[in-house]
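Given as structure tokens, the chain that follows is alone and in the form predicted on its own.
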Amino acid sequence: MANTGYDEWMAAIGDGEGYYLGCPDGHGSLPPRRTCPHCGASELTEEPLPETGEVVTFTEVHVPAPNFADEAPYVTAVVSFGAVKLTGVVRDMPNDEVELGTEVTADTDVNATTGEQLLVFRPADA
């Protein structure tokens, strides 16, 4: 499966210019998309991703998948940025300090195991 648009989206996040795809009905989704997954609208526009989001669920991983072997233990979280929710790894804060409602920013970093780019969340007050 091609990831057309995903690499560009990750680069935008890393540059502090994150965005999501919005439809006329106010739904949000992430690239690559040609239609809204909620209503089927084909008029999608790039909307700025809010600077901060809120952790809505998380888990601390002690037994990672092979591609994250050098990251463990780590916290993976789902963060709400309003119209969209992103999943990534929490960085720059102790694992036991991550809570529901923690305010974070979206960024990119390098996966210690694979060397690939990774979506990460950092504390908003850092």
Second form
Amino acid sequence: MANTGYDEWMAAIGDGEGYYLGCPDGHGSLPPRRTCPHCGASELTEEPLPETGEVVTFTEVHVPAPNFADEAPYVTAVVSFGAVKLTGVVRDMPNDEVELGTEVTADTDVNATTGEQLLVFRPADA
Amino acid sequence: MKDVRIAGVGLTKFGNLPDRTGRDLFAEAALAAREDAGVSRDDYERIYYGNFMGELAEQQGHQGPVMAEAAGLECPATRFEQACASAGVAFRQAVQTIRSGGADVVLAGGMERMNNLGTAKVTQSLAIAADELFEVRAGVTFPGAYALMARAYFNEFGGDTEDLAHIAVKNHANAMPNEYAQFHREITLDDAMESAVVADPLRLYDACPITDGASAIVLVSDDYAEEHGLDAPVTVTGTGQGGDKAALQDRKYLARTPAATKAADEAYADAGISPDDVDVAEVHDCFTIAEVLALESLGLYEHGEGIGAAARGETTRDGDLPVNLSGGLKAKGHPVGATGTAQLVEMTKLLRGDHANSDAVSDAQIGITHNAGGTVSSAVVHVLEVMD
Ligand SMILES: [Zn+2]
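Just the form predicted on its own so far, so send over the form predicted in complex with the partner chain.
Starting with the chain above, the whole complex follows.
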């Protein structure tokens, strides 16, 4: 299934050219969007996603949904990149080393269970 | 504006009932509510019905007419889908319809059939309450989402998994005498803290079970109750609803639920009460941390103070503010689309004095219910009062 707007955004993240949608008031959001969810502004522009973000919360999921059956236990984290936060799976580091404040970069990978593109975070110092 | 009274309430036993159809579950609850109300069949004007995942569980959409038939009624029936808050919003719609003069008698309720799917498919189905593109695809499960909030809470305000275990112990104890509850098993702090990790830091005993069940309530206008001499001592004095961004990542707060605060502020203002006036509460504890977030967002505790309420004995049966005397979603069970009105059934009975735990709140005048959808991107709060 194609999801126009989202697919292009994921591809850009995977190419190291991630972006978010900024409004004139400085709010950030992710596509597909026609209006800022925080203030309703309709003039949204693509702004470069900062290179690194910080883990603001995370969980190690032991009981997965079927779409992650082959991944568990895996760590899902919410990462702040300033104007926007992203949610993804942490890769390339042991689960028990993920902490609040861990610096990561955003990338994409393939979900081993579904074959779909998956947003992932990798340690920034790797 | 017309006052709205609760004329009758009904529940099924909650539990693991995989072979029962949704229509049969709802029929049982609706008929119990109709019998409790004693309202003539011809006087029912609307059915507002909550259900979350009927398409996934029974391949049944368009459930309104199906459930009207099950309830033995011939009136327009509309389904509401708002994840775990489906029945809460259905009830709110019933209140608003009667208040505006649109009807004098409304049946509100909800049903969810879940166990027939098995755990994996239920986990997948519950996840659709989250944001599909930005959360479900990133591995966020329903327990995982609340685990993200729990860790953020511990980081911002302190508290730990033992505090959460006290909530599980309390709610299991409350469910013991409740014949409708899924669990009748007291648990210890050790049981809770040694149970399997579902989504760190949350364990099995932090989570509500997978539940089949239904609930129903007959609401009538004050005028109708007077004219027909109904015994309907509980009045709905306040209703409120709030919303938030669908995905946690788009929220301002990860450890607060402002949608519930908006709903509560509206409901309190509607009823002309303040949080200090609340004698008893049924809150949406789909996970133990959710009870904490609810207490704080409802203004019953300051942010950061709710985590220790159960451990301090303040929200237990004998505490100053008993919370989830039904057993809560945690031990009574959580048939998703039925939960909102199930909470209102339990609160009505607590206030009327015919609940198994009514003796714990024999002087209670004012009770509130808090029903949340998803990670509280939807919240509905109601205020019920006993009229002397
Ligand atoms: Zn904006």
